[in-house]
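A single chain, nothing else alongside it, follows as structure tokens in the form predicted on its own.
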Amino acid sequence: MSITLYAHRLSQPSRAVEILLRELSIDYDFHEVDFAGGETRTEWFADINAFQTVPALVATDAEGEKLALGESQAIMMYLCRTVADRETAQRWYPGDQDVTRAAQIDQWLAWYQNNLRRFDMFHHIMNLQLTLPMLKREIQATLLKPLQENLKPGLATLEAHFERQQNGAHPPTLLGDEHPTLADLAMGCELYQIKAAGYRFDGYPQVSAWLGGVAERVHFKAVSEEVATLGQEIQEQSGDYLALEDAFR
């Protein structure tokens, strides 16, 4: 089986899939797709992923039969269901081997879409970095501030969830286990994107501890180097426009 990942490392879902590929020790070819430049809307990419979003994955078996998949969660579940290393895969997502645990992961992944992913602010942060100084405060006030406020209820839900676990033996995870799941990975990539830009979750210490634990994994750090570098540039150039210290107190 050969795997090609069509993605971009500034895309949170793209990074989640690539991190999982590495966690599962799956060899893959990486094809960068310039989604910001409109490459996902080209005819060749639409033939791979009719949804015209990144990531997309193409798996080719020994007979040349191809499976093309879009949507990061579907891709990650497929990888966990098909990889040879069943023991490692089931830690991330057990599927039919443990339907109760899988349902708990499914629940968090479904919640994530409308409570964290919905309020992605990173492209506005990049626009603020690149725009004229006279427009920076307008972007912060009219675009970023509402997204920050709408993200807070989701952060509060996570904070309360981790507090109820009361498990100090290891960094928090969504299911309370030592090993993270696909839900931790998807949401960790989402929130790391704004942490890299300099935001701190001082008002949500359990969330901060959970994110730190996920982000310290070797493959997470390696795949996130590009967004970490861009985030550092944003911090150095944003001045006080982003209100980094106060956004999530």
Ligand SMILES: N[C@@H](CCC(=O)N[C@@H](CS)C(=O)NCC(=O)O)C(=O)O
Given for the second form:
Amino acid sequence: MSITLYAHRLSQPSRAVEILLRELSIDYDFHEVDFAGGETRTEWFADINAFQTVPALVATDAEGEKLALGESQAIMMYLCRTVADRETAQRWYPGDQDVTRAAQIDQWLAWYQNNLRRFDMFHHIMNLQLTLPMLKREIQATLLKPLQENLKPGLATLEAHFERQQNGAHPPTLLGDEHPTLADLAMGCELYQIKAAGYRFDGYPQVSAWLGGVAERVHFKAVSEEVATLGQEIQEQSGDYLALEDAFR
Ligand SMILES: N[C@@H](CCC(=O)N[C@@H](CS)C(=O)NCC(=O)O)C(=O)O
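If the structure you just shared is the form predicted on its own, then what does the corresponding form predicted in complex with the ligand look like?
Shown next: the complete complex, the earlier chain at its head.
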């Protein structure tokens, strides 16, 4: 089986899939797709992923039969269901091997789409960095502030969930185990880029501890280098427009 990942390292669902490929020790070719430059809207890419978003994955088997998939969560579940190293895969997503655990992961992934992902601020933060100084405060007030406010109930839900677990033995995870799952990975990639831009989750200490635990994994760090560097630049150049210190107190 050969795998090609079509992705970009400034895209959080792309990073989640690439980190998982590395966690599962799967060899893959990386094909960068310039989503910000509109490459996802081209004909050649639509042939690979009709949804025209990154990530997309093409798996080719020994007979040359191809499977092309879009949607990061579907891709990650497929990888966990098919990889040779069953033991590692089942920690991330057990599928039919443990339907109860799988259902708990599915539940968090479904919640994530309508709560954290829906209030994604990062592409506005990137746009703000590129825009004219006179527009920066306006973007902060009209676009970013409402997203920040809408993100807070989701952060509070996570905080309360981790508090209920009362687990001091290791950094929190959504299912309470030591090993993270696909749900931790997907949400971790989402919130990490906000942290990389300099936002602090001081009002949500359990969320901070959880994110710290996910983000210190070696593959997470390696795949997130580009977004960490961009985040640093954003902090240095547009920090005072972003209310970094106070947004999530
Ligand atoms: N639900 C999708 C979201 C994918 C997505 O929103 N990708 C963005 C980059 S983060 C994209 O490709 N945008 C380009 C476009 O919409 O043309 C997934 O999880 O894969």
